[in-house]
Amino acid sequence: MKSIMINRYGGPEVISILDRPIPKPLSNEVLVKVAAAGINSADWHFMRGDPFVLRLAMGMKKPRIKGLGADLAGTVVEVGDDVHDLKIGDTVFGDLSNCGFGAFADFVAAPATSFLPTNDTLPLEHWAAVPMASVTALKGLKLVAKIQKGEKLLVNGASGGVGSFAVQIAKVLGAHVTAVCSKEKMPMFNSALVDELIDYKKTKLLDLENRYDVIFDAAAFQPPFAYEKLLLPKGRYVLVGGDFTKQIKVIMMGGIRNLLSDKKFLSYLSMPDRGLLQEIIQWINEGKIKPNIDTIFPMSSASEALQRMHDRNVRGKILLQN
């Protein structure tokens, strides 16, 4: 089988296509032909090792874990013994970054807990744009900034994988909804998803009059303490993409202002959440939020893809499909 590998740091340059074994899988995990993988910011910082920080955990010199990819959609081809959810011929997805990554590949081995049936109501590829960001956005709102009905919700970097999915999360959850994005990107939401639109080329965000209860930044472009001006009073700022370091920053100082001062600055690293996923695909069931897909290409294209990604020149969700 093709497996996409990196064997050092660096840029897309470093990504290798390799011929590799089919794994067998364990007792506890199925083997799943992998029609298409879904690109994250996650599998950028794991290939440049960047920040530094990350390199404690994945490997100072050269990464430990090789395989590139956890967000993958696919077809159970093999079950080990003691699975009994899914069976041979089920179409499932699921976040592999909790297991050893690896979704850019032919077919994946990975525990059956991993995974969770797919249906109709998506085509089997676009389920792979669906497990990290969806849940990302959602542990955000609805976990770390708590939001209510009815409150003010900024989304910074709306048009993102991550951006995208939170403001239909955001409208569900009964918020009213401003996305900031360029202007070539506004088209991509509608009347029925934000209640407001800007266009960050055109309108520094720190000059804003309005003020929100929530602020969901899934850009970093402004340090983040700058935006404690744009929020009410008991506000909340959720730092979740654009920039590691600065997350760390949050993690780190926003407690202590925290402990000042009644507006938070909160930032979270967030895992695979069967709970938070299966609420998605209720959600996804029900007509109410979608994945917004950019672009597919094929998986021998990864280095182009990771580039365009990081680019952030992106509506939606980039895939990778076989």
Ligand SMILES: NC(=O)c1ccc[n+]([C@@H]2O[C@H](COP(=O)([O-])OP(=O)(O)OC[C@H]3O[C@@H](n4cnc5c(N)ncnc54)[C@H](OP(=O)(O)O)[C@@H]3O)[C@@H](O)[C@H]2O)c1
Given for the second form:
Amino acid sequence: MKSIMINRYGGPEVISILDRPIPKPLSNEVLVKVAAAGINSADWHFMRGDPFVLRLAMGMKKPRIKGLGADLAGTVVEVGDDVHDLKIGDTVFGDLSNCGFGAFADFVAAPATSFLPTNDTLPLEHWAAVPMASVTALKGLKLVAKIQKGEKLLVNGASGGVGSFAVQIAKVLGAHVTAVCSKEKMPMFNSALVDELIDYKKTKLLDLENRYDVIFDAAAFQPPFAYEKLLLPKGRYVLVGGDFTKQIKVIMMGGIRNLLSDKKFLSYLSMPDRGLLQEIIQWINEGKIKPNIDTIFPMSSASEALQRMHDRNVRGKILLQN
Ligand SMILES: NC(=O)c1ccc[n+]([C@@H]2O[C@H](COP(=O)([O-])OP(=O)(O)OC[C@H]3O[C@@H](n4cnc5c(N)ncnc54)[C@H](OP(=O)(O)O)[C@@H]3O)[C@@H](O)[C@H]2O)c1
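Moving from the form predicted on its own, what structure would you give for the form predicted in complex with the named molecule?
Next comes the full complex, this chain leading.
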């Protein structure tokens, strides 16, 4: 089978397509024939070994885990002896980021608990765009920001994988949503989806006169504490991603600031979460949210696809299809 792998850290040039034996599932695992894999910023970061702190887990000089890719959708073709809730022929999707990655491949063997069944609400391939980005968005809004119905929310980085889910989820949760993105990506959003839309090149965020209960920052490239003036009393600034040094600032200094103010600065690391993903599935089934699919590349074009995401040409999510 084909597998998209890296042997060293670097740009897309370090990616190679290798022939590997089809893995044999362990007793708690299923073997899944991959229909499509979803690309996330995490794949870029793991490929680059950047931020450097990632290498503590992934290998200092070269990556210990060589198979790229977390999100996938596909069909179960073999089940381990102890797996009882999935069977051959089931279509499933999931996020392998806590069980070894390797989704950019023809087949993966992974614990059955990494997967949930798909249904016909979306084409099978599109389910691969869902797990990591939607769970990150839901966790940030519901568990970290604890957003309430009617609260005013600003989503920065709204056109990206996480941001495009955050906007939709926030609407389902009853928030008043202001989305921030580049002018070219504004057509992604209509008035049913967002209440206000800001082109950050035209309007400097830090000059805004409006105030928000929650700022969900998936493109944190400004000094995070400068957003304090945009927060309403009891407001929460949630740093999801962007410049890693900004995230470190919030992690290191947010705690002390939070003790002294009713405005909170928070950051978090999202992990695969079946409970949150079940909520997402429910909303997808009800037609309330869906992944924004930007482009579908063949699996063999993983380098090109990763470069496209890094170049900020993406509206929502990119898929790699087998
Ligand atoms: N905390 C967690 O557990 C967690 C989980 C998943 C992802 N993340 C992080 O969250 C961030 C967003 O993830 P994503 O998958 O949504 O990424 P993405 O799809 O690449 O989207 C990021 C968006 O940010 C906007 N942006 C604004 N200024 C930017 C700049 N200077 N450089 C790059 N992009 C800029 C871009 O939209 P415009 O072109 O409209 O400006 C882009 O679409 C990433 O940093 C990722 O690593 C964190």
